[in-house]
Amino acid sequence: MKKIIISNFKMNTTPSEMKNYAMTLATKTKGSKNKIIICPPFTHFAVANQFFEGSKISLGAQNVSDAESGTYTGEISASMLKDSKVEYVIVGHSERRSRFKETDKLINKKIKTALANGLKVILCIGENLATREAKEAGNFVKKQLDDALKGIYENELESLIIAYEPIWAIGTGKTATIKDIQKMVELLRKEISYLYTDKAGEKINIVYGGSIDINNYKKIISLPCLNGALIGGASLNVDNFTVISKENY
């Protein structure tokens, strides 16, 4: 089965060093029926595109200005991504919600602004341990869903995937466990089936990304209720990212 597999780099490499990985990447990656996003630092999309031009890996953004042009000194608008060649850009990380204290309000009106520029938008949510203990997981994160969609339009939610990250399970040495999985997967569905339609609750592509390794990525990827993975550090490693990717599903 097809998934749609996403590195995050996050803050991590150099331009010089981008070479070889996406060299390496898009060689060894040849052939592979699913879906392969690379999200680096906006640093590197000169050196990507120069490596994924042909290939089926598509270019991705961590984050995205929610104005279009002005005076927003260090900022990153969704044209200039596209003029990049950039397909995907991720909106909501959980870093950028807590460092960065990006608000719902703001996280939507960057969606939109992705969307009105041709991107398509990796939607990042998922709760902290307090909230998974006060056992609110369940209402927090349809919250966030809902003030993220709101004004979105279901023939928009084609150029949408969501990723499920639930906060406690990153870099925490707690893991989700499937049944963990799988009910958010659930309930994230019949979400967007409450707001939109049956269809759209079924249709909509939805990843997991907390703490997927090369050690434990093929029992999480292969649950048949989600579309992929959104995997970070692990990602790093172009020899084990490339297994992954490859992986018959």
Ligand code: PGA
The other form holds:
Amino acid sequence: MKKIIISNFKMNTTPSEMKNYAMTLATKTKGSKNKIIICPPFTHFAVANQFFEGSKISLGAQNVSDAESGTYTGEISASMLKDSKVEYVIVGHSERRSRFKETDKLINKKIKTALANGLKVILCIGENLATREAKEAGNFVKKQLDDALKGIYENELESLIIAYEPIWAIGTGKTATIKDIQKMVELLRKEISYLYTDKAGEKINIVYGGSIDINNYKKIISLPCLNGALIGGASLNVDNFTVISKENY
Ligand code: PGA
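Form predicted alone already given; the form predicted together with this ligand follows:
Let's see the whole complex now, leading with the same chain.
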């Protein structure tokens, strides 16, 4: 089964290091059936493009402004990303929500701006440990999804990937259990069916992220209910990420 394998470098590596990474990945994943999306820092796009152009690997960004242009020192716009041959952008990552105080309302605006500029969106949602322990994870994640998708039309869902990333599993070495993932993916598909149509619920791409590594990736990504994975720490090792990207799921 074809899967979507997404890397999130976060604020790691330099453009010089990207050269070897991109060259190795592009060469070694040539025959892969999977959709591979690499989300490095903005400074890496030019060098990544040298190797990804003509390959099947897509480039993604880790953030985008909700504004089109103007007096937003330090921000990056959707049209800048598009012009840099970036195809995808991660919106709503828990690190942006917590460290940079991004709200559901802002995330909704960012999604609209990104889509309006022809970018595809990887929307991250997920609960923290306290919410899970209070048995509120389902309701919490449903609300994040509802708020993020306000005013988004069904035909735009083709350009959207939902990444379920429980905060307690990010960078902790402790993934969600298979049962947790299955339950949450089912709930998310139901919510999309409720908000749009049954067909939309079936078709929407949902990936899981949180402590996926070279030892556990196969059993998670192989899940028939899932369309793929978002991988942080483990994507920094190009050899491991190549293995995960090339796998026949
Ligand atoms: P991790 O990060 O794979 O290092 O847990 C995932 C993410 O934050 O996207």
